[in-house]
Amino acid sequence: MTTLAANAPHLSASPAELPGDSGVWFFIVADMCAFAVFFLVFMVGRAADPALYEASRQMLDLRFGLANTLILLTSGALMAQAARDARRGAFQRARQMMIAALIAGLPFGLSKALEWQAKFAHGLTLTTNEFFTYYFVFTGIHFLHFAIGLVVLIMLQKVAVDDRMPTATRLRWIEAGGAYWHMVDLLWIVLFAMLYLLRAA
């Protein structure tokens, strides 16, 4: 019987192909384009009233933003390792890495809930001003993407060890899930820089 190691070279996508599923990549590109429009609208508003945006930015807690960034980057690195393991045919190991990615990513939800709670406690809401409208809308939409990503990670753990499913199919869905999870990382990095770091005045 041919070993998984011997089959491993056949598991990777060819250089001309994106890893994962083309439909998922279409969704990712469309989603990124939508967020690009959101970011452009934010930057236009920021340019129109830099003093308001800067005063509001300073009311955000940089510690939450940095913690959330580190959480998602750590989880993303574990998911990337899961995809590498899957390409080698080590699907049990890939499953373990996805469990680790899930556990590492869960604190993001708690951290974001605590951050929102702190804002509400200080009277900062969706209607406080334009900056906070964007802040709650953008981080809320991102949180929805994060929650969907958690569901994807849970489902992929079952896919990874489902021997009834063809190896190539399992790899395709693990890589597609990894691409989605990395999109969640990337969107947060942009939000972190735009909302927490970028000075308006």
Contents of the next structure:
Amino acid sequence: MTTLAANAPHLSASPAELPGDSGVWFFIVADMCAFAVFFLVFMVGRAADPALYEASRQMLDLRFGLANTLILLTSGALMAQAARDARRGAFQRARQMMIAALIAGLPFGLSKALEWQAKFAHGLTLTTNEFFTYYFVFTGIHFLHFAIGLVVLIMLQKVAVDDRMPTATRLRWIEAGGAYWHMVDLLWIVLFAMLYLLRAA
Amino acid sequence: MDGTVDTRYWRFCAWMGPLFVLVFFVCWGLLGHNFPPFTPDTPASVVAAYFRENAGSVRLGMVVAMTFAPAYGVWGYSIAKVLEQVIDKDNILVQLARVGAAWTTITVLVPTSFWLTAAFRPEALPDWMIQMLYDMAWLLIDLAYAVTSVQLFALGIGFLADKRKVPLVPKWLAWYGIWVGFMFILECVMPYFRNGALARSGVLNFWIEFLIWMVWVPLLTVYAIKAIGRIERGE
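Requested next: the structure of the form predicted in complex with its partner chain (the form predicted alone having been shown above).
Starting with the chain above, the whole complex follows.
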């Protein structure tokens, strides 16, 4: 059995420590800095040509953006629950929650494929204009993060019930994976607001 | 065999990394007008005029850059020796770290020869041909990012496996390398743009991509030099 409630006090992270792995946090911060530069580049372009950005923004389908946001937030909430379960030693339940997070997140990929297909069908591509360059590149790189996150979830649900691994190690990796998955949520929320919602003119 | 590790020449080889970065920056970058490069929408006449007027300095820059290109491979091999003290030397990650460094040397040497060709007899070449050589060199050096990513990922994943209480290479630096390898993927869109942030001279595909790699080399060297001392002390 992997339920280790008796160990729970030992699994609680000190309030002064980051949950998960410090190295993974470095990766997350570096990645978020890169996206901050992406956002800055976008805003500079938008300030230079607000009419083009606004006309292009109106060509996006808000329904896809909203659906993607809800999908990722739901999946993120399930992952947060998995980390909470792991922290109290309930690794079997944590595994179930991670599988649920994985299943809840999968439609994001489908939605993204349908959205991009619709754009291509309307002749909108990477080189249509500056707005769509950033739209395809930033959402594409975000999608890559999402795909890596799915692989991480698949690996972590195995790690959660791997009795050969110390519980503290399992918790550390589940929390690190959770932090990464939340970064994917957070970046999408900013992308959603910036690309779909923010009026430029 | 007394169980000690023969670390002779490791430090010398490790210092080849920062030396490579310095020489590459000055010779390829400044003398060759590659730091920053001409934007892709620069007229061919402007690029050709630069090569004709500065043929001597471009030749000097490329010759020295080509001479020092193997320094990157030498450095990569010394870092792989340090990695052998973290994971088994038969581990495929060690081999990938080595081959990634060796391949990167080739991807520096070959495009550098294209810039050198453009500077060899620029007075006899039409403008468009000099521009084509300049473009070809840039497309190769940027799009060959994946071979360096092999080295970055292999070293990053390998050093993360360090079980020491204080790892030879800190985890943050191992993750930084993985992140750099990952960030290089932006180069895939470089051929689609002749200006802007994603062009070869842009803020994303030039300034960020090159700088994060050029910072990684000396940073990893500093920790590798420290690690060699620890290995000699049997830690």
